[in-house]
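Here you get one chain, nothing else, as structure tokens; it is the form predicted on its own.
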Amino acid sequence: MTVLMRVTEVSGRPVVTVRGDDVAQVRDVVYGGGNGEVAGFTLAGRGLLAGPLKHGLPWGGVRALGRDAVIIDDESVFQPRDEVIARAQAKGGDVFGSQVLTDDGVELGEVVDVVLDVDEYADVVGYEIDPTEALSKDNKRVLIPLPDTLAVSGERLIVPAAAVDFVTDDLAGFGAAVEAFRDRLRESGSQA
């Protein structure tokens, strides 16, 4: 079963122990380089002036994301801040604030979140953007997917023209949409 929520979703989620431990919130979510992988989180304090704390959970760490907190079973699973960040190896850095263009050069529009498959990995499998005329004329932000692998650099994210047929504003069936786009590109043997 697919489970798909947004970054902004996961940030500042609370991450407790199997047990029931509140013992941290996410603070930032930390991408894998390339791979469309989460690497883990950086993490702060629990409580409204706790700051960020200097060690950051591994995604190898979770047992569980789900819609009400970041379960782990101890925290034993924590790791220097520093360490889980340099797993992102950078590529491109913050993707929030990047326009999208198609392949064939059309301007889709600017990221505002990032959309992941929390099933059993957390996988970025969309977009959420504000979009240009070129895909909506009433402005109403959408979702665009992803394919498996995507290369990210700079201010500009590069997305096959096929997307624009699977954009949609519902993330409850936004799951089927990645999974047609996917199926097309592996179809049409064009991964990006």
Given for the second form:
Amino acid sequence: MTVLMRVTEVSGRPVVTVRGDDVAQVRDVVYGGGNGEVAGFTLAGRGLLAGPLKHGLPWGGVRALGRDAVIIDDESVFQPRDEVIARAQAKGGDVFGSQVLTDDGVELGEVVDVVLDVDEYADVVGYEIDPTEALSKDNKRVLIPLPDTLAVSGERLIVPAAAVDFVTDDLAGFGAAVEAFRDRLRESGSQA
Amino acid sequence: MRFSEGRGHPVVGTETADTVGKVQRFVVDASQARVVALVLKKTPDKADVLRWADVITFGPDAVTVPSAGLLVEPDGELARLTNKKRSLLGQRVLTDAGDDIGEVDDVDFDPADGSIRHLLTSGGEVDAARLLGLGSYALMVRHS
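Show the form predicted together with its partner chain, please, the one above being the form predicted on its own.
Below: every chain and molecule of the assembly, starting with the one above.
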């Protein structure tokens, strides 16, 4: 069963061993590959005054990314932070604040959160955006689905125009919206 | 029997037939799903821990023990397990899938051998076979 979660909710989540010890907390998500999958996490210590840690958590060391904690076997799965960051290809983590534009030239809004689909891997499947009036009249944040592969570069993110038809306003219906959107792209044979 | 029922049980020395204390709380080895000792209150002196191995019976109304001389001041592993922070009651319960399923409200144990049968949590009953261990953050259980 896959679970959808917002990246801002993953940050700060405790990293807990299967023995129940909290050994770190998530600082940032590191994205890798072209499919926007999560390559790992940078970490901070536990407690209010704890700063960033010198080691990071590669995705391969994650036993489970749950709603309330990241579970690992033990601290031996940690790697030097620089090695974990080096796995990042796309500048996926820098999308916050970027403008989303459709491939037919409509400005949709600004990215305020990233939605992950978590199973054996954690993939970026959507953005939460602060919408322009073109997309939403009442200014409430909306979720916009993304294609399987997405080129992320620069300050603008280009999505297929069809994404507008699959916008939802909560996570509950978003998984189905992503599926339907990707089916539509496959049928039309168009890829962003 | 539940921890909430066993708490307050008088502990009686069978050799002298006098009360050596009352059950205050249960000391548990979570990875073994077992009660390993009892912490008593109103004991004759500072020694207030009774090892489960020294209990004759944990009866419906009282706990029997040969004598007060068996009470110990814990050291080593027993001292670690006796730490109040390792008490199961009130402990956060986390699955190995990373989901918080509530807090431990009570524990159902077998008074014959001290084995834990179930945890009663705010999120429902958890079979003791799912217990993985107790750490600084939570009591870990296998995802059902």
